[in-house]
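There is one chain below, alone, in structure tokens, taken in the form predicted on its own.
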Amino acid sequence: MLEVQNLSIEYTTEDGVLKAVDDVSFNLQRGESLGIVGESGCGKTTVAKALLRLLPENGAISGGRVLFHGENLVGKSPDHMRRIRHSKIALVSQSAMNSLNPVYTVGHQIREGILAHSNIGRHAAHARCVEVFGMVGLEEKRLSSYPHQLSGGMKQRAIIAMALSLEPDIIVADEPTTALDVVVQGRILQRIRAIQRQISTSMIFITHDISVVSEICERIIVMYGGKIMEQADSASFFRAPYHPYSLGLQNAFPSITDITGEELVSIPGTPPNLMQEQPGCRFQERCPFATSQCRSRTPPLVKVKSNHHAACWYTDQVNDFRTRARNRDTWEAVRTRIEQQETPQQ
């Protein structure tokens, strides 16, 4: 249904060109849920906006293709993209709770989107609003409410209902539950997954929370510094990740079966400056296993087993890396090295 080929995206700033996404490729099948995970600034939201051609004025796709049912969206006109957005590819953005117009009822706003992208009448559009509100667990009477009359969780559900209203082929959900408490977040995630299965739509779920991906996504992409570090089916990834960055993320992933009470191990350092050229692996400054090869040559994304790819020169040593990565001292050595590099010479 969707095939992203060698996608690269740049932002032009006063300080120069920022290469936000570099040579990213993936595909999405009908009915599939794909999670894109990574820390802030890794390029995951930029990828989402590029799919719908919603990049800001200083952003541009500098290379690659986005094939939707075989049609390259990169070269399409703004009018063509307006017809695809919402009806074929719908977005639930990070600031979803603030994207409702405060002077119109929620029902009016959802109905307006349905009428703009279909040929049905107002009565049928209202019936569709009632239907999608039921899907997300909202009462019909809430259609006549204004946004300020709804709780945060209700507004989030209303935005999801709006995205579902035309049964799009793909839903792009960009951290749709970040601002909600854990209980409400869990309920909405379960609702999203159930609806996705019910109407057989595909979903790209973008988040910094790896635990969310484990719960609702069948496949996972791990991004770092604008590049894909690892790509796999979720079961394979959480059972046995291959990339050192993924091993570091796994250490920071709390487990309800861990009763030791030990503090989680964080990854020392900060992401790379994408305003500068990045020779070698993007993660090499923070990697406890990096060598001179990692610092000079960029590793390709290679197949490590069926439906599992990783961008590391040393995937053949992963068993040793997994053992060492569980040791806090392994990462503390990286912290010490970074601090020494940052300390000015006397």
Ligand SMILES: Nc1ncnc2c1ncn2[C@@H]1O[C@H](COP(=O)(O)OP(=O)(O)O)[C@@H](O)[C@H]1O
Contents of the next structure:
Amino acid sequence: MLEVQNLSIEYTTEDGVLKAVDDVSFNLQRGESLGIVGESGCGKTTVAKALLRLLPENGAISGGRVLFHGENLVGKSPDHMRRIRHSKIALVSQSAMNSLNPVYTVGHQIREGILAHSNIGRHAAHARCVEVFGMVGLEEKRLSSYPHQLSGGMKQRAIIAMALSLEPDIIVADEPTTALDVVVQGRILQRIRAIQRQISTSMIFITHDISVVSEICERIIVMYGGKIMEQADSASFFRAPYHPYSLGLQNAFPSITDITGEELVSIPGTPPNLMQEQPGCRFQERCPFATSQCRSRTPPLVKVKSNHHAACWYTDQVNDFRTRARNRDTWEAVRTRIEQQETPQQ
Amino acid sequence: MLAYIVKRLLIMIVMLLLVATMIFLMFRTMPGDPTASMVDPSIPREARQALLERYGLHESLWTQYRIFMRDLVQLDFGNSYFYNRTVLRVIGDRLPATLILMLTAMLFAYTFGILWGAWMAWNRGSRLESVGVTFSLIFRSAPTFWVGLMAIMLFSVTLGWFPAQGMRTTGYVGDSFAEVFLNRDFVRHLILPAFVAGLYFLATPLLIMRNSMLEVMSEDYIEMARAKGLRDRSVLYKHAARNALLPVVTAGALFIGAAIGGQVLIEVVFSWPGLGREIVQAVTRSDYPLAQGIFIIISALVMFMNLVADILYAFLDPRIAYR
Ligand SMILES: Nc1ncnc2c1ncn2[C@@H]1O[C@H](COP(=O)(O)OP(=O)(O)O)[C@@H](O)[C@H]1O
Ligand SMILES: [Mg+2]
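Starting from the form predicted on its own above, please write out the structure of the form predicted in complex with the named molecule.
Every component of the complex follows; first up is the chain already shown.
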């Protein structure tokens, strides 16, 4: 239903051009739920906005195609896009806390979205609001509340209700629960999953927390520095990830499998500077297993199993990597390496 | 809300009494003798003394103040020395002219300022944006009387489109409110001063609206409105401008006080028979009761407009709950 082909996105800034998304491709089937994970700044939100053609003014799609029902959305007229937004592809944005306009009631804002795409009349629109509020477990009377009268969790559910209101083909949920506390987060995730199955809409679920994906997505994409590092069926991925970055991410988030049995190990170092076009693998600076090959040549996304691809030169050594990645010292060594590289320059 | 309004009105009364006291003292300590302007100083001493006594000016300051305040709470502002009529009547005659001119100018300034300001922010970096900023700042910084005179020269003298002075053509006498204000002659007289005053007022709503819009446009709910597939027009006016309006209202309330100054100049330049011109004349004539009265009325006006702005704000912003 949705085919993203070789999508590249650039931001023009005062300091130069920043390549936020580089050659990203993926498919989304009807009813499927796809998770996109990666550290903050890896381009997840940029991909989401590009699908809706809602990039900020300084951002532009520099290459690739977004095929939605076979139609390329890149280059479609603003009015065409306007009609696709919300009714076909709905967004649950990153900051639900501030995504509701403070001066209108929640009901008004949901109704407004419905009426912008259909002429069913106010009455029917209201009935639909009640219906979707029911789906997310909010009382009907809350429709006449203003955003400031709702708790964070309620606001988030209202936003989800809004996204459901026109039964879109795809819901793009960009970190829908990061602003919430863990308990509320869990409840909302379960609800999203239940609703998504119930109305069999497709979903792109964006998060930096890999454990969330294991709970609700059938497929997963791991992004790093604007590129896809690994792409797989969730089951296959969580049983045996291939990319060193994925191995590192697994260590950093506890609830999937208790790998070390100890405290969490985060990946040392920071994401790459996307301003500089660097040769080689984007992750090599922080990778415990990087070689000179990794520094000079960019690894392509290769098939490692059916429905499982990884962008690493050494997928054949993955068993060894997995064992070593469980060891703290492997990552500590990276930390030392990075520190040593930085010191002489100062 | 109602309780809040009542509370505000009570506070306003206390404030007005304080203002009245200050105004009273201000006029008594000002140089100049009111009797000089009222009564020819060359008349016999006894006659002058009699007049002073008649107006109570021989009493001690404290006694004068007590009488002044006692009358004031009964809404008795005394008699104008110059007009020999009650101050209230003089004010009653002048107030509508001032209000009509001021509200027309404000309406003009706020309508254009808000729409243009919103548009400017939406089309950031366009030519019309810099034109708008420059234009509004020129008319804010240029001396109002000079702009007024230039406008008179261009539109009245050279082009002959509008009359240069006053509120009605000489010889026209109207009795009722409708006869005085609701006719074409009056509107023709109103346009030029209202336009010049409006230009002076324009900068405040225009620039605040523009800044406020720029801020609001980066809010997440604006992106959400776009993501909902609303038309640009809806996003611009229903979401962005609607929220950007809030600081404009607040600033508008604060601006009302400052606007009075501009209003006085406009009335003088255009010989507009309103309170602004009257107060200048009353002060030059040392017409204490009239000047005091006008000052108090203007203070009340400013306070009242502030209250209106606050109430308006509460209607515009559901997050505000007045108690
Ligand atoms: N409007 C923008 N202008 C310039 N750079 C931007 C802009 N928005 C995002 N970026 C940059 O693009 C990269 C990807 O950002 P984003 O898609 O928000 O990442 P994520 O959602 O994964 O945290 C980051 O390096 C970020 O700094
Ligand atoms: Mg993001």
